[in-house]
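First, one chain by itself in structure tokens, the form predicted alone.
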Amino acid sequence: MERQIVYESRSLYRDDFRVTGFAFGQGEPAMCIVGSMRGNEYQQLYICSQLVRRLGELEAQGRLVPDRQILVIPCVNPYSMNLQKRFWCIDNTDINRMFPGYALGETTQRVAAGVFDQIQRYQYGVQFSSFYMPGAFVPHVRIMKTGYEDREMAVRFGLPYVVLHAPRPFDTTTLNYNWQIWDTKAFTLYTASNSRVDRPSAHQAVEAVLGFMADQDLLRYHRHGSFYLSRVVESEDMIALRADRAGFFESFVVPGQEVEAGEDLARILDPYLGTEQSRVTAPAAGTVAFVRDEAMTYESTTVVKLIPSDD
């Protein structure tokens, strides 16, 4: 294992800004794994730390395939993580909306450009990310529909679902999208938590990545744990259920749970009176894909997403 600085910039008032990577093996740039880009993505950082640990052990055992290099970047935004702030701590911009970056632009554009310059040459790219809304997902692989996506390869992670997402204009500045445009087979993995560490789903994600690497002949490894025959889902086919009132949000379900039509999924309480204002009910049978995990919700905010049954 070689610890290296992927990107660095000077700071006037505190320690220099550094993006640190851990390289395993030597030779052709085979696979790059990127963790937290936002300051509250602790689960994503934790998963990458476990991958660094496991790959170090496997490298010491001689189980990496020769002439292939694997790079893990656990965190792209250590400043914001130190301050527990989701976006860039100075101007509140999102690094994952700045790719492929601009070396002469604003700070987050420069960070994105510097990092992307180092990772765009890899054959496979995996990013651990969080959704733009606070909440927990059923573990899945998400890929942008750019015309270069490889859904058959995404199934090889062995997670319950592969979600195909038609990019909106602001999605064209994400790492996943730009990796694909620059000929990297890119996949974004979501697990059951973001700002809190969920060890079972983190372990599932580690095994999914190691199993994928073994499947692509980058690693001699036998996959542990459950391996799913992933169901491929279009993101627009998910049913988004919105709150019809603002207030305290109490969920009755968790991601991955099967529900029936008419089943109560959550309720909303009046923040002053404590009385129930409304309930969120499943309009059809399906699997809970996403649940909001904040204490409060606003009116018309998506609080639950369902994957309809394929019966």
Contents of the next structure:
Amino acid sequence: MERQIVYESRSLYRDDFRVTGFAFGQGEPAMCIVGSMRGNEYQQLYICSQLVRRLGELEAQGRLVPDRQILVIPCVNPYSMNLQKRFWCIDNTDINRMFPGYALGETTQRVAAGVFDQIQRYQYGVQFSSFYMPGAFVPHVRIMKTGYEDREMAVRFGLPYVVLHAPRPFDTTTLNYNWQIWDTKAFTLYTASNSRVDRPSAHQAVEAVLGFMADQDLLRYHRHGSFYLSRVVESEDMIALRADRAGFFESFVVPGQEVEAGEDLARILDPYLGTEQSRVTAPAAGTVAFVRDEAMTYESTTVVKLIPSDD
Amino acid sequence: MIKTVVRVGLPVGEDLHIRKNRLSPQTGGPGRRVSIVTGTHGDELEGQYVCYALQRRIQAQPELLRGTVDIYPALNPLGLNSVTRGIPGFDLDMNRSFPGQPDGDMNEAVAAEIVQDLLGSDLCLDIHASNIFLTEIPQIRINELHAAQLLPLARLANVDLVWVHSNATVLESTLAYSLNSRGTPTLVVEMGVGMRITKSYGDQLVDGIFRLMAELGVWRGDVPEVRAPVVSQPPEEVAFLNAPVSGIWLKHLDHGARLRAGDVLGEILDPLRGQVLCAVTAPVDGWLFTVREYPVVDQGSLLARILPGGER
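Right, the form predicted alone is done; let's see the coordinates for the form predicted together with the partner chain.
Then the entire complex follows, led off by the chain already shown.
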């Protein structure tokens, strides 16, 4: 394992800004794994730290395939993590809206450019990311439909779902999109949590990545734990259920749970009276893909997403 | 007449209202419609004065109004109330959420309702104030895709600069792009600086709005002479100056200054050591139309934009 500085810049009053990578093996740039890019992505950092630990052990055991290099960048944004702020310290910009970056541009464009310069040659790219709304997901691989996406390969992570997502204009500046445009097979992995560490789901993600590497002949390794035959779903086929009232949000279900048509999934309570104001009900049978995990909700906000049953 | 365009319930005993004021002619039909929108970014306040001053002048001579003027002073009321640029609670840039989706998440549904309400306007002005970091001379920015239709209108708006810039896919999520691509001509105004009101710029733009209203037959009164703007179009390149080092920016020249190559715009300082880290100089002769106001800079922070060749 070689610890390396992927990108750095100096600050006036803070320690230098450093993006740190961990390289395993030498040779062809085979696989790059990127963790937290926002300051509240603790689960993403945790997963990468566990991957660094496991890859270090596997390298010591001689299980890496020769002439292939694996790079793990656990955190692209330590400055924001240390402030507990989701986006960039001064201007609140999102590094994951700055790719492919611009080396002579604004600060986060430079960070994106500096990192992308180091990671764009890899054959496979994995990013652990988060949704802009607080909530828990069923673990899945998300790929953007750029015309270069590889859904068969996405299935090899062995997570329960592969979600295909048609990019919208603001998606064109994400790492996943740009990796694909520059010939890296890119996959974004979502696990159960975001700003809280969920160890079982982190363990599942580590095994998914190691298993994928074994599948692509980067690693001699036997998977531990469950390997799902992923179901591939289009993101527009997912059913988004919105709160029709604002108030306290109480969920009756968890991600991954099977539900029947007509089943109550959550309810909303009046914030003053404590009485039930409305229920969120499944319009069709399916699997819970996302559940909001905040105490309260706005009106018209997506609180549950369902993947409809395929039969 | 004040109308709620969007209403959404907030968790505890409050609704979010996005409102507009519709000024209608005293006689005749509704005529053509001009919409003034601002307050998308909660830290940009220059448009607040424009909404006020425009109405005061119309109210002084309401008989001269021959069309409809819709004024939307706060597309992001929660942001304005909390000195927050984006949408509080979501940390999203509202101007990357258009055209929205009627059955989408709250922010997408709100964006869709706003677009729906504005569509059909004969002209829309979307007023911004850069951000809290930069000061701008009054200018209109136009995506080159829509330049043919918008440039003649922009020339009447009494701004100092019209900057026609190249398209970028990410900009397709803006309000202006969403409206222009659906047939509602929309001019994006940038002027002044975040968190402040520059009254002289507001008055200048209000003159331009009256000139535009007269052009569209919405206003029958006398209108002031408007200035002819400098127009910058591709392939002409605007020069961007970014901070080469992190430090404290001390501005030497104000926006609007004419520059010669080599002129010092400002310095980046290290107060801990009492040193000048670097002097920032103009790379070309030109016109300083954007300059950084906020002193703290990271390496890469935008310090200035210069139009090469200067004022013409």
